[in-house]
Amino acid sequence: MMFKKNDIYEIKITGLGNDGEGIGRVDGYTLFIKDAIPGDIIKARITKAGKSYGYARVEEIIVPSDDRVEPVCPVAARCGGCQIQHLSYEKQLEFKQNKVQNQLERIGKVKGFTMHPIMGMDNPYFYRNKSQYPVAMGKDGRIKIGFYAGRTHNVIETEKCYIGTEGNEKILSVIRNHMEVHHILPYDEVNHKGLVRHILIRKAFATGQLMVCLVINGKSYPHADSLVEQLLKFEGMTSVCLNVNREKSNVILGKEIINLYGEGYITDKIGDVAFEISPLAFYQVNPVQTVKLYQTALEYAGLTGKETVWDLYCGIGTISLFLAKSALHVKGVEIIPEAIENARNNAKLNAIDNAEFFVGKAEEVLPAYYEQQERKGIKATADVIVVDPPRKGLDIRLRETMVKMQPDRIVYVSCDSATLARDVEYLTQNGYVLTDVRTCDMFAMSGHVETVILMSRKDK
C-alpha cells in the first residue's frame, strides 16, 4: 500500500513519541501526529511520507481521549512553545517517566534501577524565568511578537504565553508600541534587513529583578533613551541591554552587550545560594523544579565535606557552588568564558573559597588535567564527578577520562534521555552500575523531561 501527501486516514492513536507526538498505525504504516494522544480517533491528513513511517495534523478529532483537555492557551495548537498542553497533566508526567525508564532499559541496557517517581508541579504554568521572543513583520503591516510554529519560522503572534512569566506581555506591547512610533522594523531573516530580531525578558523569582534584552542587526537602537525611560516603570526592571547579532543564522544571541541600564546582570537565588545572571549565561528556567533538582544532585553526591569533586558543563556555577557547601573541593569546566566569569563573581558573592573554575571543553580539559598528573607520576582521581552536559551527551574521550579517574560516585543531570541511555551503556560496560533514576518536571505542557541519575562504582 502507498502512503502519500495529503492522503487522509482514520486513526486511533496507540503511542506518544518522543516529543509528545501522537503515534498511530494505518495496515502497519507509522504516523506520527502532533496534537493527537493515546485514545483519540481521528483523522489525519498525511503531511510528508516516507517508506516506512510518515508524518500527520489532525484533520478531525472523531473521538476523543479520555486524558484530553482543552488547552489554556489559544494559539497551543499553532505555537511551537507546547507540544501537549491539550494532554492532562497527571498523564504528562506519566509519558516522561515511561520514556525515560523504557529508553534506560531498551538504549542503556540496564534493569535493576530504582526509578524514583516523577517530580512533578503543583501548578505547571507560568514557571518560566527566561523567555526568548521572536520579531516580524506580519503581512498586514504590523509587527508579530510571540513564537514560531512548531517546525517553521513563522511567528505566531502571543499576547499571553502561560509557560511564561506573567505580566511579559505588558512588556512587550510597551517595545511593540515604542518600534511603531519611531518607525523601528523587526528583523526580515530573508533579506536581512530590519533592526529588532528578538526580545529576551529574564526575571529573578526570588528576588523579582526583570531583564529586558533587545537583540537586535545594528550597533544601536535609536531612542533607547526613551524607551528605558518607559522600562524602568515595571517593578523590579534592573537590566536593560542589547545584544548584538548581525551573523545571517538561527543562533539567537551574538557575543557584544551594550548595556543601557543596570550592571548588565539581575540577582537570583538556588536555595540560600545567590547568582548574578546575565543575557549570555546559561541558568536554569524553572526555579521551583531546579531546586528539586540540584537538592537530588547533591543527595546522589553523598557528600561529607571530605570530598572533591569535578562538576563538569558548570555553566555560571549553579550546581558547583550547591555543591561546594558540602565538600572539600569543587572543580567547575565550563567552555563560554563569560559563564566562568559569572562563576568566579558567584562564588565570592556567597563567600565561597573551596570552588575553581576552568574555561575550556569539558572533553579537553578533563583528558589534559589527568595526563598532566599522569607526567607527574601522579594518580588523577576524583570521589564524585557530576556531569550536566547538552542534548548530545558525553563525548567518548570524557567518558574514558571518568572511568580512568575511578570516582566513587558519578552524577548525570540529563536533557535527553536518548543520549543519557547511551552513555549509560558505556559506564556500566565500564566498571559502574545504575542504582537510581529521578525524573523531574522542568518542563511543563512539553514533551521535554531533566532526568538525575547515581552511578557507582562496583567494587565500592
Ligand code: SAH
Given for the second form:
Amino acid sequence: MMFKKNDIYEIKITGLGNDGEGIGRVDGYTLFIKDAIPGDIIKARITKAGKSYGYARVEEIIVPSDDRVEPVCPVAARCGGCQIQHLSYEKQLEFKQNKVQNQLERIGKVKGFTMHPIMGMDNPYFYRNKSQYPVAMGKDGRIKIGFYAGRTHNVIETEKCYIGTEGNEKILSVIRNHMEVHHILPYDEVNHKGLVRHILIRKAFATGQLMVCLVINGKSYPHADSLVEQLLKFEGMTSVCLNVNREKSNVILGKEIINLYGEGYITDKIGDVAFEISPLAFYQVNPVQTVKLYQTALEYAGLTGKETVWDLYCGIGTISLFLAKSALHVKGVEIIPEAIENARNNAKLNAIDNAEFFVGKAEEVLPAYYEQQERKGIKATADVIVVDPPRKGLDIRLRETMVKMQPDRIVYVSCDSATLARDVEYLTQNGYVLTDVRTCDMFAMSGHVETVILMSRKDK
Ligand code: SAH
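Could the form predicted together with S-adenosyl-L-homocysteine (SAH) be shown next, to go alongside the form predicted on its own?
Now the complete complex, all chains and molecules, led by this one.
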C-alpha cells in the first residue's frame, strides 16, 4: 500500500515514542502521532509520509484511551514544554519503566538484571527549578514571553507553567513591563535584530535563592539599575545577570556573563551538601528527584571509605561531593570551566578535601591520565567509575579507557536509554555484567526518563 500526505486512516495507538508521541500501525506501516496515547482509537491524517514510517496528527478521537486525563494546564496541547500531560501519571511511569527495560534488552542485548521499581513523584507538578523563556514580539505589537510551541519557534504565552517554579510569572511580568516602559525590543531571529532573547530563572528550592539572567543580543541592557531594583523586591533574589549571545543560533546561552547584582551564583543544597551554581553550569532541574537519584548512585557505588572514584561529566561536582564523604578520593571531570570553578568552590564550601576536579573532555582527560601514568610505569586503576553523560552517551575512547582501568563497579547515570543500552552492550562484551537498573522520573509530563545502573566486573 502507498501512503501519502493527507491520507486519513482509522488507527489504534499501541505504543508511545521517545518524545511522548503515540505510535500506531496500518498494514505494518508505522505512524508517529503527536498527542495520541496508547489505547486511543483515532482518525489520523498523515502529515509526512516516509518509506517505512510517517508522521500524522489526530483528526478525530473515535474512542479515547482509558488512560486519558484532562491536562491541568490550559495550553498543554499547544505548548512544546510538556508532551504527555493528557496521559495519567501512573501510566507515564509505567511507559518510562518499560521503555528502559525494552531498550536494555533489545539494544543492549542483556537479560537477567534486576529492574527496580521506578522512582516517581508524589506531586508531579511545579517541580522544575530552572526555566528558560523565549521572548518575542507578538503580531499585535505586544511582547510575548512563554515557551515555544512543539517543533516551531512560535511563542505560546504561559501565564502559569504547571511544571515550572511557582511564582516565576510575577518576575516575567516585571521584566515585560520594564521592557515596554523603556521600549526595549525582544530579539527577532529572522532579522537578527532586537535585544532580549531569553529569560533564564533558576530557584534553589532548599534555600529559596533566585537567579534571573537575561540572554541578550548585545553587550548591555538599558536602564539595568531600575530593573535590578524592581527584581530585588522578590524574596530570595540573589543574582541578576546578563548573558551575551549574539550568534545566529538556536543555542540559548552565549559564553559571556555580565553580573548586574550579586556574585554570579546562587547556593542550593542536595541532602546535606551545599552547591554554588552559576548560570552557565548544568544543574539537575528536579531537586526532589535528584536526591533519590544520587542516593541510588551512592548505594550502587558501594563505598566503604577506601575507594578511588572517578566522576566523569561531573558538572558542578554534585555527584562527586555526594560520594566524597564515603570514599577515599574522588576525581571529577567536566568540560565547562565555570562548572569546574563551582565544583572546586563547592568542595571548599563543604570542607571536603578529598575531591579534585579537572576541566576537559572526559574522553580526552581520562585517556591522557591513563597514558601519563603508564609512562611512569604505573597502571592507572579505579575502584568505581561514575559517568553521567549528555544524551549522546559515552565516547568510544572513553569506554576503552574505562575498561582498561578495570574498576570493580561502573555506575552509569543516563538521560537517554538508547545510548545507555548501546554502551551497556559494549561494557558487557568487555568484562562487565549489568546487575541493577533503577529509573527515576526527573521529567514528569515529558517522555524523558533518567536511569541509573550498576555494572560490576564479571571476575569479581
Ligand atoms: N553529574 C552532573 C552533570 C550531568 S549533565 C549532575 O548530576 O549535575 C552532563 C554534564 O556533562 C554537563 O555538565 C556537561 O557540561 C558535561 N559534558 C558534556 N560533554 C562532556 C564531555 N565530552 N566531557 C566532559 N563533560 C562533558
